[in-house]
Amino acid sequence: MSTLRPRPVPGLGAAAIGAEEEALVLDVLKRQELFRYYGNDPQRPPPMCAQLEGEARALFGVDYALAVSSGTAALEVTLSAAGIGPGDEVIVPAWSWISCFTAIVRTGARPVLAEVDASLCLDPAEIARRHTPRTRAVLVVHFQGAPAQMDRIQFEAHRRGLFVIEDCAEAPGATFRGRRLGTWSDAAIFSFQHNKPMTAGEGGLVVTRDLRIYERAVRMHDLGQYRPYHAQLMPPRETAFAGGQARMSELTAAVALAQLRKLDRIRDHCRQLKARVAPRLAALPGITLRPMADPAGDFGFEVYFYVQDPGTAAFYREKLTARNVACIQRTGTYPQYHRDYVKSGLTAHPALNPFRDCPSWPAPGYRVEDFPVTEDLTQRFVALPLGWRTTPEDADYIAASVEAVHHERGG
């Protein structure tokens, strides 16, 4: 075995945290401002999260960006401002994180669980399959920074009348045939999770170019107001209703602006060493990358290939793990219906409860052998992650690693 290289610090935005952040953390302490409507001057609201939504609006090239408290309470404030409720249905890939499933079920709602492709993305054929007339909308999951295929998808959903949301929340400056994830649907959500691209800890971010589901997140987040800084932005033209609370702090919105400036360059170096590993393994017989809807739009910080079956699947991470190259097999990513929540099919409150009028559960939809092809593809797969301090000679050992388990294998 060749001389074992230190694994590389993981990470992504956060591991590119430093000065920038530092200075506009410290810019809000001193100025004693934390609450983003109101601070020490009425007449001034501090600039923070203001500031954060006017880059994100000009970056991602939308009409309107609301900052909140999370992914996930972007998730389900994107839905109740779509109107999505009790009776409705949502498509969602069954290979998707947790929030895809809970936010749906939060709202009254009920997940429909949709087979991936290869691409581990949605399958747009699914809508078709998956459809009802209770169906209202569709979720689309851009997994680990990889474009789902958005023209088939936006044709399938709009030609059912079908709300189209993607969740940009690992894919934050990818793109689909040139133009940035999150532009493609009637309303996209990202995140800043620690294990982001772009993190503060927390927090989140909904863009749309509806202004009237602008107005209704914006209600939605902030227990159904709509603050003289929105109005200025858009007169209010809804009726208020009664909403959550899922407001952005000025503390959090610091660290997202200075992450926010640093996303293209933190996803040109990721894009730049898979460009040094994919080929290599691509070239090697039994080994398949994940295929892409648009290569070129990847963010790039994990590379996938399958092999053809999940034995040679964990040979590979057994020895590539030997090898200090990390390869999980999983990556915060569960089929749904492996999940506790779906196998209980349980909420809160029974009255609450999408699932109540099923007869038995797991019901059909909701168990293992529905979802052949999902099963199938994420048992198969091989995940090498690639970060803001992964460095090019890092990236090359990890390729000489494969090669080199290939051959022991036997390839």
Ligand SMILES: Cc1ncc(COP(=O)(O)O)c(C=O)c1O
Given for the second form:
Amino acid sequence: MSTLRPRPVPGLGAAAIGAEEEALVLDVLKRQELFRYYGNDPQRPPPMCAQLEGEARALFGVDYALAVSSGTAALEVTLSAAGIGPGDEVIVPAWSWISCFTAIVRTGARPVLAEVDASLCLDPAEIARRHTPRTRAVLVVHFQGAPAQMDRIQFEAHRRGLFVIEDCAEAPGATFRGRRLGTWSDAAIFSFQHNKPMTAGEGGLVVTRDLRIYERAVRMHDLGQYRPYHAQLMPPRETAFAGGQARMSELTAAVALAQLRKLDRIRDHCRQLKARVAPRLAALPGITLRPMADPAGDFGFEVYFYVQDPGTAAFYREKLTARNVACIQRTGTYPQYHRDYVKSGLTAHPALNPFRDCPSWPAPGYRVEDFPVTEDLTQRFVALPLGWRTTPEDADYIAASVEAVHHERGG
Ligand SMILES: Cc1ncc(COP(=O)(O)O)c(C=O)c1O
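Coords for the form predicted together with the named molecule, given the form predicted on its own:
The next block holds the full complex; its first chain is the one shown before.
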């Protein structure tokens, strides 16, 4: 036991918080300007949200960026901005975070669950398979740092006239074919929740090149208003409608801005660690690394590998944990068809329920037996997190531990 290394401190953005975040937060506090749209000078709105949006536009290479209160809010705002609503269907991977399902339901549209491929992202072939005359959009989730097959997804979706939304909550800074995630679609969202590669505790971002989506997203997140700050970027064209409230505060923006400036450094650190671990695991018979649509584009903060069956995966998890190697599923993601709100098929108000016409529940498409691929893949993987504080020596220890467990299992 004396050879055990201490478990590396978990965390990506949160573990990288330092003097930069402190300085920007203090700046907000000293100016006593916490609200993004007005502060001490009526002629000059406070700078943090605006600066965050400006730097996000430059970094992601998009025309418009809007800071919002969470990744979930970003999803709801984007879906509404795209005009998704009752009677519509949105294709979404069955293996995705809670909000990917609930955000669609809350517009009144129906989430149509789809299988993932071995990268644990949406299988592009599912778009043809799940498409109906009611399909309006595809919500792609770049799962835990890994890019989905965006070229094929975009091709399949756009030839059917579908709107594509990228959910980059778990993969900000990752790329596909050298292009940043978030730029492959009609609109994309990011989350700055605590567990994300860049964080402000809570927070989110919508990015798009579509000015109509931008204006509608602004109105949706700010009670239908389109304030002068936005009007000077892009004059309004839309008629006002009743929006919600999902604004970001200047304090949140201060932290998010400092983190955005560190994002690529955090990513490169993780990629270097992954490069030490992945080849050693790939050399082990019986172990298959999670294949990637573009291995070079992965953020690299989790190394996933598949084994033959769930029992072997449980063996690895138990033995690695005993060696002080973290190998739990950190995101809490599990298939939507296993979640309570899918099992109940309920919404807050029955009139908004997109499943109300289903003769029985769970209807086909919401049952475990409808997703043999997702069910199989997600029971056979082991995930090894690599964090900001993980050192090269930690990474080598993680790889050596998997090798030792592999040997213990009989090779
Ligand atoms: C893929 C994905 N989408 C959306 C979200 C929602 O983000 P938030 O927690 O900021 O609402 C998360 C994270 O929690 C996520 O992992």
